[in-house]
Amino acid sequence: MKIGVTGLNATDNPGPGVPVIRSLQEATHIKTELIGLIYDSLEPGIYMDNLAQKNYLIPYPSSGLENMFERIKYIHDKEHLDFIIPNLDSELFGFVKLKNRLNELGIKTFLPTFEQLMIRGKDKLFDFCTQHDIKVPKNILITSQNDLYSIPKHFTYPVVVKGIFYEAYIANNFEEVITGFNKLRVKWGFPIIIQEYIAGSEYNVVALGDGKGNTIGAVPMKKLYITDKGKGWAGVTINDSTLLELTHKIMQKTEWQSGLELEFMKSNETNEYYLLEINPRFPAWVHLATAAGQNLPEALIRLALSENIDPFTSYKIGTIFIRGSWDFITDMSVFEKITTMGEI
């Protein structure tokens, strides 16, 4: 199968594309040829040896769906793509809207529905959790700077200031709230979320749902090292029945279709888990699940092909990932080719 994969931005804020490709390279039920779909000619995944067989520039989602579709159609005419796995939050709405048109070309996807994407939105998550008795930090939505003055009515400091799509800042006072608010307002727009700060340890779960309420696979991990951007730079798979029960509950209530990542905080005060976010795609550490025995990207492809898959029932506890930096050396002509021709 020829599979297009986005999100090859393996930087200090890495996308999931590279670990998804690594997982597909280790697939045992399907044979793949992997095509990188990239947004920038400096995405490190382009320059990694033995990763994608070819790479093509595609337009940013903000350029419009028609531009995106025409570029994918051009790539498809050359490569005869069988499947595309989008890996970035910001592109998912566009790919969901293009799903039927891509299917008419013969390109399959396995994506969340529009309704599922809305349910897990940072401005909707609190309502979903309270409706289904899942602990979640309380939050308020801010649509103007004047709204910030209501914070003392709802919270004590510190608080978390979150963008509607990405990024979050811990603010210890009103001045830090203003700073975080202005950064996020310019970058992501409104609303801004002000969230209760839960002191504790961070845990994540990567999972795959079949769209019928069933969990095909789920692997929890504890973050061992967190960067100043809040990204897990090391983590270990753990045995935690509570996390898995919460995951199964969320997958059932949402009838989630596709991969996702659940972000939890285990409170130091109550020792209970609070759901912070539902990220609607595989995380950048998804290859850890593959190494622990659950190749979820491969299973996603097989679900889309309507294969009967028995859910994973185990994984190797104590499997660790540790990220590092590596300089990829190439010639200027390689960079020029991808920049000028849009493919390599």
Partner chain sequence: MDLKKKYERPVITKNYSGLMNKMGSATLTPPKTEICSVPVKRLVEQYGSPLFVMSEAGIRQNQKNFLRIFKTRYPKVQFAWSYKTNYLSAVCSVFHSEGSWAEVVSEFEYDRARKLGIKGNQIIFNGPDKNRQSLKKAISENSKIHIDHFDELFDIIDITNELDISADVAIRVNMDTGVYPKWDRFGFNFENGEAWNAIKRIVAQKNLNLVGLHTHIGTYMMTADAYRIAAKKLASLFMDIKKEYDIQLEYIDLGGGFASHNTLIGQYLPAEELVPSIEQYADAITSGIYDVQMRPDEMPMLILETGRALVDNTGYLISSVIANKRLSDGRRAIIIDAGVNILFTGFWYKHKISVAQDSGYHTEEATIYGPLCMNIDCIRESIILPTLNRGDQLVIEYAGAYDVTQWMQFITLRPNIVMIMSDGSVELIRKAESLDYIMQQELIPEKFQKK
The other form holds:
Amino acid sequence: MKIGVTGLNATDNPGPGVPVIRSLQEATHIKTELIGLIYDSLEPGIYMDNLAQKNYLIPYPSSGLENMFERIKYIHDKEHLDFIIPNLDSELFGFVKLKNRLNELGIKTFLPTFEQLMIRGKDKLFDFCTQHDIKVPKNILITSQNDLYSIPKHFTYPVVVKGIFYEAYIANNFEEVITGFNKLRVKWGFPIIIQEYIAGSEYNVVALGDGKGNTIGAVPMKKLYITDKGKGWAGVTINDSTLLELTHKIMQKTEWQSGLELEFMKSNETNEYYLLEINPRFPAWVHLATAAGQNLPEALIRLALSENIDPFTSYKIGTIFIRGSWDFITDMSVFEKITTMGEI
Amino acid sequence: MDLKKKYERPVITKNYSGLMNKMGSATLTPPKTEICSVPVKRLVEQYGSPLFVMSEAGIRQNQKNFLRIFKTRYPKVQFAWSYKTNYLSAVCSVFHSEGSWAEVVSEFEYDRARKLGIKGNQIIFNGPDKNRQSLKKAISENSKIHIDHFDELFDIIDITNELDISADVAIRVNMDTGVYPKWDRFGFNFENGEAWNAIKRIVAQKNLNLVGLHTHIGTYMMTADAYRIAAKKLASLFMDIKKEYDIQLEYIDLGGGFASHNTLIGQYLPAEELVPSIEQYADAITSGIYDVQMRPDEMPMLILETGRALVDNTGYLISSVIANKRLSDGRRAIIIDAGVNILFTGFWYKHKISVAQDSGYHTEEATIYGPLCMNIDCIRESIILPTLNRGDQLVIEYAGAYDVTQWMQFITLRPNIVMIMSDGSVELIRKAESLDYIMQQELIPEKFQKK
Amino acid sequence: MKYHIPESLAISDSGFLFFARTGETFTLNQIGKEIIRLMQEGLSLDSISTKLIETYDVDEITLQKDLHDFITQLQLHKLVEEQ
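Alt. form predicted together with the partner chain, vs. the form predicted on its own above:
Below is the entire complex, every chain and molecule, led by the chain shown above.
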């Protein structure tokens, strides 16, 4: 089957498209052909050999649903896509709204619902967690610079200043809060989130939910190396039943449909896990789970095709990923083609 | 004769990573050459530019759709058209012919509704500023007065005693629904007991009939859940009144505030992706009411004062290109004949803007300025558009709400407004202003008058 | 008036321009590409506009205005030198 995949921006802030494609290429139950759906002529995935068999530029989410739909229709006319896996947070709302129209074209998806996207929204997560007795850092929403003056009422420094979609800064004093606030305001708009800073170490889980509350697969990972942007550059699968139980609970309470990544902070002080974020799509390290025995992107597609699949029950502990940089060399003509034609 | 090739302005665009997305040579949005099947060019030839266009069919379709969505969820539903959103007589008439009452917030709006033949008992009189004269009129004409503050309540008690007549009243209640900013400047607060105090005072007055409860939780609400909370709080207040005083109120009024598909400046994603659907708003409101135990025969009428979401997408502003320009850094600028004086909502929305004629494939980033000789007159900081020639038209969509009520007469005269009727004909519904019309209100002191 | 196009400037049929001296790339529409090619052939601005008026459905004033704007853009990007 032919699958369109977004997020081929395997840069220093990598999108999950490339590892999703690699996982699908290793699928054993389905035969896959991969199409890259890209936003920029310089997305590294375009230049990797044996990755997508064809790549198409698609319009940015900010340019509107109709543009996106028209473009996908055009691509579909040429490629006959069976499936699309969107991999970026900012495009998910759009795809959720387009789901039925894509289905009418014969393109399947397996996406969270609008309500699920709202729960995991950085502004709503706090309520969700307190409701279900899951530990979560305290946070408040900021919609104007004036609101910042209420910070000392709620927190002691340092605090985390977070954008509604991406990016976070740790601020040790009010001046640093203002700096982070201004950067985020310009880039992602309001609201901006001020969050309690929890000292500890970060743990992540990649998981897949069937939409009925069941966890089809889940692999926890400890980052071994973190870049200055906070991205894991190496990590190892670990064995921690508490993390898995928490994951099952979250999947059950949200009835999550689709892949996700859970980000936890294990507090130095209390040794407990605090849920920092639910990312509503596979993470950029999802190929580690595949290598450890749980091919979650493949399972996602089989779930969408209503195949009966048994949940994964194990994975290889101690599997490591190390991200590296590798320069792809090509001629200007490749770049020219994608820039002027929008497809290659 | 030789057939010459179609001309397009020569364009060069530098490729920047991160901005390199025009999808190759494809244009972004298809041109909008017609509004409700009437060619834009023809409208401009007949009625000039700029030009506001309203769609009768669009309004009717929206109103029918909203009514259907709410009626399939709740038995007794009544819409009241929010005059301040768009009080053009023709527009109000369409809503009234669809069965909507009038929701007014000033004596001016009240008089407009009466002029259109709306009976007093189908007018909801809201707002913090109701002068004595307008209250007298509204009370004697039996309209439903939604009290905003205690001073107003005492005015009403005073008037009803003086004239020895009774008044149908409701109170506006403000409450915490988990959204910011809290709209606690209007009405009486729910949580601190102020609303209950007002109710007690009203019930004690022989000349006041408490007929309803009203709340309006905010504007352009992006979360439907806040309405569930509001509906539940209002419905529980409704039941408390029933239990305490054995009074069956006629209605609860959830106000308006549903978001339209206009995207706010500062919002990254387009509104159509983020804004809840009307079904979601309706689910939230009705489930909030159903959360409170009541028998079917006790259920109050549900009033909605939806404005923006019913009319925004039925209004268009056609504008023409006055000039193409380059700014000092080489950026392209387009000057059009519609400024922020008539597209007032341009201060907070990124309207959908389409070209009105077939144009070249090549697009370029541009800033759109209005014609006013004022720095603030910017319609859009940055937009990707194909090349435009002088005299070409743009269609600015979602201009049906608040623009033709909040617009200003500034520097120049305000343009024609037409309505495309359901049968496809075009009617002028507000004439362009003339110099005489503006100046007839002015007086020149005698010593300045030229002999 | 005549403009010189540097030799390290290559333009493809698709209107993709690569300026090898700076590494910058640009995209042009059909007529923009044609103008650069005519400049490369050494034609003066006057002959270029005569040629374009022959080929395209355009009046002289519009073309003069647009050509002026286009060349300003080229100068801004340092892609032409006045001779």
